[in-house]
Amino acid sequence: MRPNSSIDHQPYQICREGKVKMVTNALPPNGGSGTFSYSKNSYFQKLSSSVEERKIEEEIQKKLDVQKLACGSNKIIRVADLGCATGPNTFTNAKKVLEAIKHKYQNQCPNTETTLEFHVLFNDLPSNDFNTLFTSLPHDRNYFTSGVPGSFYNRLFPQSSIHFAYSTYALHFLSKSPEVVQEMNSPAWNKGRIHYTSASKEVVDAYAAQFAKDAAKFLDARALELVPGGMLVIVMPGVPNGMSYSDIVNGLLFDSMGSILMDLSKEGLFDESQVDSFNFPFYAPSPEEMTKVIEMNGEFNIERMELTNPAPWLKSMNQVIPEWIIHVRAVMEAIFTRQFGNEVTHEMFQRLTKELSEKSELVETKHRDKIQILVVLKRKE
């Protein structure tokens, strides 16, 4: 039998008015303590939030009325985590943030013999893996948790019930792909592609939209959630603005992945149609479109903004290729594998690894600097 001759691995069809009904919705990374699992494989996102560990708490310091929030709360302090997938590295975000809360706290009420105490409430999608996140909590916590499941492109928490917030490395994955990609008859029907790199500027623009609304969205939950004057804090891919995907090497990381699926579908192992119905949902916005959603929403004052370099300490891209397409794979495996099957999901990255380091050179011209985006939000008051 052909690997993924099964209808479970073909969720589309093609209905008379010539659309693909298929949205791929995003899904947590590869659970457990595997090979290609998220434990194992998270290195290069904690890397990267670390470069923005002092600029988060250089915000707090200056900008967190911890007092504030304190006395309003019975000194209980309500910490989100949005995104959390399944660790290590939620519990280096939450210890960092729990340490600047606890010593602007020290630093308004020296004299206090009152303490703090904390309540982190991690989120992900009611798939995620949750037993791995738990069971290796640190047992040496100083605050109490709580799972909450869910798509934090709704409610998910009380209304003015959390004081700080932050979501690493997933607002880029968007509820849905754009409906109209899949559309056959639409000039944004993005046929042969699987991302919006070096497709057409109709797809830009869907990709964008799609953002858009799911970034708005993202905010408006967080408005209602975050007690005034509390913090919301976002480190996510991003791009400069202007600057084309297909510019960077995350870009031609997807270009390849697109290419090698087309190539397999050529030799007989799926219907070229599944990748045609297939659009990967993951979006890298500009500071430009950031601040747009966050002006349009009104209720968030922009404390900080920037881009940076995810990778200071990286010298050279060719030095990590292996390593970076398993990091790749723990995060993403699980929606091609949905789309494609588990044989075909394999070869494209065995053929993915391959092809990237023949292609080395060219993956060191599109290596840029500034492809992270921190953005510190205050509640309005």
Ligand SMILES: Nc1ncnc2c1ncn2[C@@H]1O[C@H](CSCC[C@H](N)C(=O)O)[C@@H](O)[C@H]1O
The other form holds:
Protein chains: 2
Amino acid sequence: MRPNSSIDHQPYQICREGKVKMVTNALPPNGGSGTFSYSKNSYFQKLSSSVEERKIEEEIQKKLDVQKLACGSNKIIRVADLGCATGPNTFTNAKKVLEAIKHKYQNQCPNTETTLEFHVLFNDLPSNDFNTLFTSLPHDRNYFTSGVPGSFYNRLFPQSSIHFAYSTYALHFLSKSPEVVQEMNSPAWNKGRIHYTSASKEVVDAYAAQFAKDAAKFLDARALELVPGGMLVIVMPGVPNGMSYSDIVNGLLFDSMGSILMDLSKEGLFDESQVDSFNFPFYAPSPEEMTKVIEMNGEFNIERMELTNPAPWLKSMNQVIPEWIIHVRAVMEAIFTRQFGNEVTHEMFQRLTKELSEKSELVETKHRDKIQILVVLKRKE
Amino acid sequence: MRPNSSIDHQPYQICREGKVKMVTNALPPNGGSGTFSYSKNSYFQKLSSSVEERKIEEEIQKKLDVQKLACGSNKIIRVADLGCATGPNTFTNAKKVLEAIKHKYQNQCPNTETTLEFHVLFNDLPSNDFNTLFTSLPHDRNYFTSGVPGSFYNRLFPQSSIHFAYSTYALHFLSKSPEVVQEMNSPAWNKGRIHYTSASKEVVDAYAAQFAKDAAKFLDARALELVPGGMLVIVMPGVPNGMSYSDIVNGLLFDSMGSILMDLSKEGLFDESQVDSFNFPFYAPSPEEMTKVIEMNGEFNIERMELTNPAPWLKSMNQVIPEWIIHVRAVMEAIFTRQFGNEVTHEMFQRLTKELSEKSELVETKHRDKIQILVVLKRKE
Ligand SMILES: Nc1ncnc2c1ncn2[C@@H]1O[C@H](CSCC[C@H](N)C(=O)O)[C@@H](O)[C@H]1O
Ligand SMILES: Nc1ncnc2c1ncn2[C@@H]1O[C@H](CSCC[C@H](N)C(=O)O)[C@@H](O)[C@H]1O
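Would you mind giving the form predicted together with the ligand, to go alongside the form predicted on its own above?
Time for the whole complex; same chain goes first.
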């Protein structure tokens, strides 16, 4: 595969009519380190990913043959983080993974003098704020660093060059929202909503199909990049098999954002058609769907897959509604801003905090236990 | 060697007295794409480097055993640019180098079906504007990309992982100015000047010693990172053996900047001691000095070393004085600004253009023929 063929992430698509039509697409989270920045508002993701830490360590310990990998690569272990944002979570993740790999190596070769050299490759979209990432690299790190700009739905690394890849809270960003949900004449037209939550079966199916397509591209690329025996770990939002997204606490978020935007359009701030043509490229798959796409790809063995409560420490959502919304804002703001502008987006998030705080009883009824999926794969040898 | 030991570029040094003393140090050129940005003002560097293009292609063709390198690395060729800035020159350089390597491979293996995969690693200081670099990557590139933040005076890449490294117009940036030239009680105190041009022998020697030390660190790191048989190419400002920097056109630049800053301090804008304590970390070595440091290192064969006219197309400097100063400004502004602030720095560059335009006859008398050095090294096998 030639890397140039599809190396870039296209934010726009040309419609058949020749007009440029915006297909909402993943834009990076807020850069820098200000009030609404990702670097300041990502500790929920950190806490949630950390729920999986021990399990990932266990899988490395049991199933990653570090000695063999190191032998085949001049003692250099290459680790990739797919969708790293600006930090700091990515640094914690790298540290934990490297510790586990080192630990396994010491178990395998207790008497060796050679130490491994680690190269960590931080991937995100080209428009991610890599400057913030690079200037906040931990000073005491013991690995070589690279930033790799590009979409993880395409090839990012040379063939068979990565030993361990992980992606936390990134793969729910579709490469774009499905086109049919934006087409007025399609049965899947998603009028008056910005997501598949509470939408028609056609809309849900279109999103599911987009996820299947994107995840397939993701796995195709990783299958080429990972060495045989290499490991791929994914942590992302998920749903129990058969559960609808409107039953899940995050579904409430999308429903509320959609209805607030409809209100704002009725207040005359913009035309309703702006909502009709906007669909947030976010998808949370079930284990069944995940399994299917992995089996279709055929190059990986599933070592572990499970749903977990991402916030077992959280007694009640009501404690954290404003914080939760700031976290959502740090990640999603850019995508809303491109469609609705700064002012509308700001107002939407303000109202969202208020509305969800008022609806706190409804929030409490929603499912929020098993909504994080962990997938551990091994590249077949 | 452990990468963590000296991975970061320290802009400050603690003095023996415990006070933080600024040691002027390489800061990246102006980011973004505005009037004074490097990306808009670096075509002189491009023209100058391109004078060496054919020679580099020749060396690759004659001396780089691409077939052997590719065999030992699963057909992945890793190329590093050390001190890449924000582009666009680095992209042109990468393209030319990759074409030459591909060409050599086709000559060596005319009947092979396998194509090489290229990974280009773009290195610069962590504070370089990598965002501009990443968002301006050529769309039709046929290589995988990484940005590698860190000082090239330290380790940047895993052991034996790079096949070809080059550095154009970057290695004249010392890691810092020599400390003794800033010490009032030292015989090498460089009072009233900002560079070794026209300075005492002690100052010149201190700069030369700093260059020798830095270049040694540079070569030590590259010796570990390059595979045996790998190639290292350096293009940078140089001087003929034995020639003093005040005879060279760039020397006039430093002399004028120094005297303008002294004027500005006399006008009361800042204290003269600010000039005394500032020394620009720029050094242009002679072939003799280069040879010495390479032989001291001992891990490289010198394949080619020569001085060239960097601007054979340029009839007279007077044609280009304002452009020249903007180019200088794009690269050096940040370092002056840290010492003197925005206003003084702006005023200095304004006066510099005026002064050198007025002194155009003097400019013409200065040596500007063989002031670019090309060094082609091969890592011993
Ligand atoms: N197609 C794509 N390719 C690469 N990165 C992507 C992407 N789509 C989304 N992302 C990135 O995925 C990140 C999700 S935020 C999660 C960041 C980090 N892994 C953490 O756990 O905290 C964002 O930085 C976003 O820019
Ligand atoms: N110690 C160091 N490590 C890495 N890069 C350095 C450095 N000292 C200076 N540089 C970088 O070297 C670059 C010099 S400008 C030259 C850029 C490019 N090679 C070209 O030919 O156009 C700057 O971007 C500067 O930040």
